[in-house]
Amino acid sequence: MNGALQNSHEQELYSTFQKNVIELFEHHLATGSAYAPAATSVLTEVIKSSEEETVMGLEVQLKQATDAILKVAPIAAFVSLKASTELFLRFVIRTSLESSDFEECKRRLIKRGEYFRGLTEASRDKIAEVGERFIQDGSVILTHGNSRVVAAVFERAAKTKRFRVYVTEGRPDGSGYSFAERLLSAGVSVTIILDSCVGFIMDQVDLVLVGAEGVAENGGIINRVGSLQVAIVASSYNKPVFVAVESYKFSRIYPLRQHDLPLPSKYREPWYPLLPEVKISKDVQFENPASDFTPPSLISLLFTDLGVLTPAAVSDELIRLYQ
């Protein structure tokens, strides 16, 4: 009885442990944060208030936190939140072999996430950077998704550059709408066109620039479910495909094919039609994969806060930071 009881008590622990981490997740993304810098501090809030007394303690707090975080990630963010999570878990073994003193261990881990978080806040802005030179004055240009990092690199361009975006509608969620409002707002020529009507359009344009939920280990990406027929017909037209991406999306996945993809079963939910006065017979079924996955040999660059990268290179960017 005494164990129901104390197992009971642990499992209340729990529970409550990991209702607070996903209140303290979602009140970062309140205040504008990213999912990876909300996540890091998080993480970061974490050990400040952990009573834990060895490192393996605190390891296993930081997983349990990790899994709270990962139960409520949206599709768009699941990938990248994984990959920055374990790389966050990376720097804890790392700075645990570093230091024999736990104090000073935990210290060293605080300055390192917060240093972390810094580092993801700041990428964006990297990336527009870098990213802004390859759009020319005149540029036509297609994007598919709502991706923030795709929307800064076109809201700098913008400053000194006249050019035009074509932005797919993005079904069955419409997410294309909200993201052609934004570059209207910043002042960027739009044309929102149908996901079905990329073929038609790809002659009129000069590149494709789109972002990234997750960049695999071989330098293919995990986007919005699409993305790999844009680069396909983008790639019939020898137009080049630009990804905008944050090194901290960079996962140590392969997959070979569309259904190896990392993602729970909960993200392919089916959809119904967007148009309301479409009837349908409930007998008829629906799939909606929420992200496919794009093969590197159908990427010309990736954008990145480590600089342009090559889809080759990511590999080589995965073993410095996992060393």
Given for the second form:
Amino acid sequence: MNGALQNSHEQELYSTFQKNVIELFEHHLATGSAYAPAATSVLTEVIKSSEEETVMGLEVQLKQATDAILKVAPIAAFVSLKASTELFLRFVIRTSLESSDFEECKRRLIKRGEYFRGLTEASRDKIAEVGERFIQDGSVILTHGNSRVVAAVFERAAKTKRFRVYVTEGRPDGSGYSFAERLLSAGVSVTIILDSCVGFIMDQVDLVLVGAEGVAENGGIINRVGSLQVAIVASSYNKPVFVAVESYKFSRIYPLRQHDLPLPSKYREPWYPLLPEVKISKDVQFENPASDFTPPSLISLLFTDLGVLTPAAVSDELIRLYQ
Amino acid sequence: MNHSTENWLIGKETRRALNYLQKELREEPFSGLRIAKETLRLLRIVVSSVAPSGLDKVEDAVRQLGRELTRGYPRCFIAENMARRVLKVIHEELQIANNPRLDTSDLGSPCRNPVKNAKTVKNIVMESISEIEDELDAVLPNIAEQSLEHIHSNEVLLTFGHSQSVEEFLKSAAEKRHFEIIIAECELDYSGHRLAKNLSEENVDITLISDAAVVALMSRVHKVIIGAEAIMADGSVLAASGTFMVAAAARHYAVPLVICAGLHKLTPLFPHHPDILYDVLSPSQVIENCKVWNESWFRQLEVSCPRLDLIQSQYIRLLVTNSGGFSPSYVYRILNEFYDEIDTFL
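Complement to the form predicted alone: the form predicted together with the partner chain:
The next block holds the full complex; its first chain is the one shown before.
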């Protein structure tokens, strides 16, 4: 994309533009917004303040903004950001085809951007509403990862029901601890287990509920590493695996192998903190993937803001979203 | 039941029809088709009496009726499903009324009247109800005509208890092919005996067995064909108690399981609520032939008689319905055709 920029002046403008975009994006994140709604807000702002006079020019600017956002996005949000920004760009193209006047097109895009942003923010409530029906009084639930959507489902269910949740530690960053705190403050009884204890605990569990960083075209999910393991164990014990995920995370990717997923830059570095008393020689190699792919055959149902979907139904919804 | 007297319930005809239907819903065994037809008859009465007040009021009335019926017998899905189908028709009409561009019904007419009067709308809804009734009349024939695709000569089939759809399915195949049918008697109500009697005139070899023998004979069976009470939104099926054992045995021996059910039994609910399975019948059916029920120690026992089993979608190979045969993973498509999502919880 830098091929079109000839002189240093244009490059300067481009880097200032990117800096502003990143600043705005981080500002939205700081207010507690999820990644995709923040990205949509930023792109809508770009349209509002754009001085371009053609749709092609606007598209180029939006692509530059998207690149900037993706550069600073954490690996966990990469898939969902890519999916939602692609969706927004498609809206742009479609709207531009529908309206002949550029100013009117801009107005409609801004309206659509704000409408889309509103949708993505209300998703969590809708998902909590459909998901909490699947949690019964006295049930035991296993969760993995640190999803705000899953927390919303639990918080909503905790208002009317009593249940127990097993939370995995979530190595290497131990995010399970903060997740457990959040559930405790909502009045849910929580037990923390090692990631490796999932097999041990599975026969006592009634259902598994996880979030997702992205949903693949075949209905499989990309989530924090370890989710695939949990799903395989659950399937061998015939326990249902439910996924709570917003529809803007539906993406047109189709991973065939685990290694098809984007790998973080620190993939081959050891994770910190290693256990304090461990001393290891520098010749030992490490592999540290951040996410894994769970195939649709291991997933029972997806709770989305479009309703409860079977994995088979995801591709139909994707077609509708991308039309 | 009649404490919440809405205006539309005041009509004597409506109240009588509603009471009759609620009584029907409590009787065992009930015929799904009869329930569906009775519900549609009641919906006709309600729609025609409320129609002059406008389409919005009709929608509210139908929704209210669906709720009343669920309250009468919470686990009978068929009555609610009929209400949902009518609601979908009403939503479509409301959408057209609010957005006349969507109306493609009278293209080509020189002056299109964007506002339809109440009478035309009522006629459209009544017409749709008639279409659904015609569909119901065609359920058994449509299921039966698919039998030749699935039943071949000299096959050994197994079924459990009695289901109208399965009976018609088997009779239709028996006209052209000779096969053997093993009927598990279903110890709860011995409905298997009724099926055996109904099939005795046909060109089939009938073997009647006890429920416990199903697993023992499964290795010699080519296909299992059973009926269902409801098809849930994830492709799983609610069927008579005992059918899950048949399904598990079939899976163990890799015998394909076919479910025959009309689409009036298709419900947009998921089997996540345990109430669905904790529907119990009188324990007298369990201890019918028990000689010791009178003794004092027997009083300490708890006797349970669940009515239904949940067969999950992975056990089912094929759903044979009046709209054709499809795999359980396809159920979500059919659901979107028949019902609107907002009507899932009336």
